Amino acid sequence: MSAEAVLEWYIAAGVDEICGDKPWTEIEKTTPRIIPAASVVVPPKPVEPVRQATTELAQATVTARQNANDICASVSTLEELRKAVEDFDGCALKLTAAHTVFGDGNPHARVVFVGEAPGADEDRIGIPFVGRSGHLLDKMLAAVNIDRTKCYICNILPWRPPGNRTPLDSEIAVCLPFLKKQIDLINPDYIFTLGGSAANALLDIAESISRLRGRWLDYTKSDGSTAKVLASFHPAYLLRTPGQKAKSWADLLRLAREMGIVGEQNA
């Protein structure tokens, strides 16, 4: 459109003022300036810390287990071992236990009975298998003519887990050298484990007690000699499940026959 036509259009539209100093025809035609978009600054990705090969708990367990092994290597009698275990600070269970429950019985026993951990009564008195489970075990042994005073009885753990909870793998790993040292010092011919946890820990396997019980296994001592192992139910389990007592009875008879205490005619 010509300038005249534009002016006529403005006048017709009612425009009678201007807003600039120059007529629109003199305004330089310029290329609009393109404002670049603001640069988006991406913060650097935080550097993740290098993951340790072992956790602090795992490292503490390894250290405590090594200390336990060193202690066991330095003692030569059960009394020395008992004192060393009572002074040992590598297992947190000791902080919540009332007593260290070391093994009890004949230091020259032919058979060692191994349980899982002390209960409330054992923790209070400081002797293994003195509560309801212990009373039942005494009756079971007497029934097959096994004299408890001629046996040795101990647990995987010398300290009671709070609330009788299941022991942690780390706790078993730390305390296992003490159990193995007791067995080395006693040098038994037979080991009777009470419950699957005791058998699995001692033999380093992972089997249910229903699959383990009823068959002889071998435990190798530090000098290379072996002891025959027979696994059975824990007396605490039998108190909760009386229907399984017949199987434990059969297991004890098998032990007594092997030891020559009960003949086939008495089984």
Second form
Amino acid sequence: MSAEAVLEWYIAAGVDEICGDKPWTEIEKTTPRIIPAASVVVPPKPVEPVRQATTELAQATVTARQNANDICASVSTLEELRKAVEDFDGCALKLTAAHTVFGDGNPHARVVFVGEAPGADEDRIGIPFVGRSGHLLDKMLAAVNIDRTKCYICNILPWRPPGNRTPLDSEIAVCLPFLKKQIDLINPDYIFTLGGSAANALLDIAESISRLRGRWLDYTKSDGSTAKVLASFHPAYLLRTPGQKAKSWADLLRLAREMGIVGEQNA
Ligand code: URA
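Can I have the other form now, the form predicted in complex with ligand URA, not the form predicted alone?
Whole complex next, starting from this chain.
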């Protein structure tokens, strides 16, 4: 290489200052190589690829949700819907899940209980609320004369998020049509949500569960009729925070009284 070519190469690499009279190729032979800061070529920030990936992800979510909506429009029974959800490939959670956990219980129930997402036990067995949270839920329901033959139990997501992580907004957006269709097909008068995510996703709001619970809310079904909604704590939270069980109990009694299942004297 001629001296001129080496100089041109330095300039192209961003070198704009001379730090010594030896080229760095010589210095390197004797001392550890220290590259002057000015000679480090900093690649431009990859703003565009990230933006493009985000846009693609958003587009994939919109497409998958549209597919979910189309599927929901094409089915008219819970069994058809179950099969369609099992065959659906628009949510990556399915790739890590062992089972699709569809709703369970009475398809003509007056009340639907909605949780967040299957946990490890539900994923293994394929039925919602069969683990520790489910046992607590069953006990609470039994205390107001409700069992799975009298209600329907389902989740916002039919697949377990890996490690029970919080569901992503995009996962909720894609799977929500399946929950709403289940509610349409069952046509309940009452919905009891378990935990803040279920209430927020179903009602399309962003409120803490402590602000939501204790009052009736409305959910509008696709035929325009409404179901009365009570938002309460998630059984997993009650297992961690038993001091809140009394409030959940009050919520459940309120539901049972409104449904005429227990009278004032039981409350
Ligand atoms: N937690 C949920 O929200 N749903 C289940 O099915 C189990 C645990």
